[in-house]
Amino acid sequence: MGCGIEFRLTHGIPDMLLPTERSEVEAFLTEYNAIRRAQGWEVTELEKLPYEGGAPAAYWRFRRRSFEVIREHCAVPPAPGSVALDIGAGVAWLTRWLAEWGYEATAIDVNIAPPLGLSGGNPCIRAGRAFNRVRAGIDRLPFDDATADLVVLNASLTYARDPAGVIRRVQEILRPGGRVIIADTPIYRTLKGGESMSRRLYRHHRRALGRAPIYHERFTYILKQSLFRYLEDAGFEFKVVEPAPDLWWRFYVLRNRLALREPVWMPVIVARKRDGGRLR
């Protein structure tokens, strides 16, 4: 029996989003894309990425660190078949490299207008590059259990309304043994340092938009003690991987540092649903 919703194609791309979804979805992604605009951020060479062709440099700086350690935990040839799920893709440029490394790889994203959306991986499509793409909440992840193998979670999991769902489902996603990577997620050891950065990007937002910002709750942090549950309580086993602290890195904890703040903390956390093995 038919469940009565017609899904749709946006831009080319299937829009899963439910009608209850949709107009919210879209007020919070023009004020997205009014902070992102106000902060510069754009992509002039899609395929480069992380190491050049975007912008602000300093946030692509963050996103090289986590990305040599995604690559080295995912660039070894995976079995035949194997399913990648990169929820929170943007503009698909790591989707692109997980379909390079031999996954069948999907992008997942509620933004898909170009130029910080999924239709802004065009040029990837267009150049050959084999991937698909879904639009769809990370709150309400339309995919059937145990079909997937890897679930990347990059600088995605704190614009979630409840991350210990989140982290539940992709546990009901993954088949025995399959693997979720988080990666350029803040993470504060403290509520105190997570609630003075939250108060400084409400700030930083407000100044961009010219007014208070509606969604800054998305904006957010997760608490390390409290990941840390959700992925014991979803079933994983799981490590941390510090990315090596480059001479910019050192800068910024030390700033902060003398700033009397708590630096932010940004690991690569992978992590393995359980099938009686070892996580290596």
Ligand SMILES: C[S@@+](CC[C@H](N)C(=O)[O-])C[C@H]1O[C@@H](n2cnc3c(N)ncnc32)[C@H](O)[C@@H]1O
The other form holds:
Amino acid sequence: MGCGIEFRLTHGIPDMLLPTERSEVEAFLTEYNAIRRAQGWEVTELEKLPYEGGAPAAYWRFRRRSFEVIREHCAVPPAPGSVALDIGAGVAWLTRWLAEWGYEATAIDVNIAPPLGLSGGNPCIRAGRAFNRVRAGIDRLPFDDATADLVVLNASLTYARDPAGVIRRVQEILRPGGRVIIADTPIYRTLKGGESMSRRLYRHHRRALGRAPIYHERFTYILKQSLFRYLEDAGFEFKVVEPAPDLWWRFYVLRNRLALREPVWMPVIVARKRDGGRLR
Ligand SMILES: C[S@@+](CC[C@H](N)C(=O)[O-])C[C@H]1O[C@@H](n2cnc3c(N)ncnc32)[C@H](O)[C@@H]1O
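Can you swap the form predicted alone for the form predicted together with this ligand?
Expanding to the full complex; the earlier chain stays at the top.
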């Protein structure tokens, strides 16, 4: 017997949003896409990301640093049939790398429309890259328990309503020994640092939209001690990898220190679902 809910294809992509989720997701996306448009977010050459083909250039310069860490941890060929989920994948630029590295990869996002949503990834599919796409929200992931070997949360965890719940759910979805990689997530050591960033972002988004943002709380940060506790409580062992600081990053940190502001902390966290083994 079915559940009585019909799921549809949107832009040819399985759309797993519940009818009750749709209107709020669409309203959030209207605001999200308007902000990103105002910030000049653009992908011109999907296959070349994160090295070329993305704007703003400074943003992608920054994303390259964490990508190198992700590559180091994921490009080692996985066992045949290993499953990777890229949650909050946007245009699925990283999903296509996961597929290239040998995973059966799936991109998951609520944003489906081009240019920044999942169907923005069509050029990769047309170029023969083999990965799946599913429209779903990070807070209600439609996957069975113990079915994934790798989950990537790349610049997406803080969009969750309940990051602790997401980490618990990811732990269930992973097979024993499976890994979650959390990257490019704005982490602050102090509430003061995070709130100060949040106020600056609010002003920036208000200027971009020409009105007060409605979904400001979705563009947020996470406290270091909270994130570590969520991972420990969910049964992960983890290590923190600092991407190599380039000149731009050093300049960013220095500028913030001079302004007596806490710079954001953006390490890559590699966590493994405990199975008695050590994290390598
Ligand atoms: C900063 S972008 C990161 C995209 C991609 N992971 C990357 O590394 O470039 C954040 C992504 O999270 C998605 N997102 C926001 N809220 C979400 C939600 N509730 N569930 C799933 N994805 C969400 C956005 O649509 C967007 O694609």
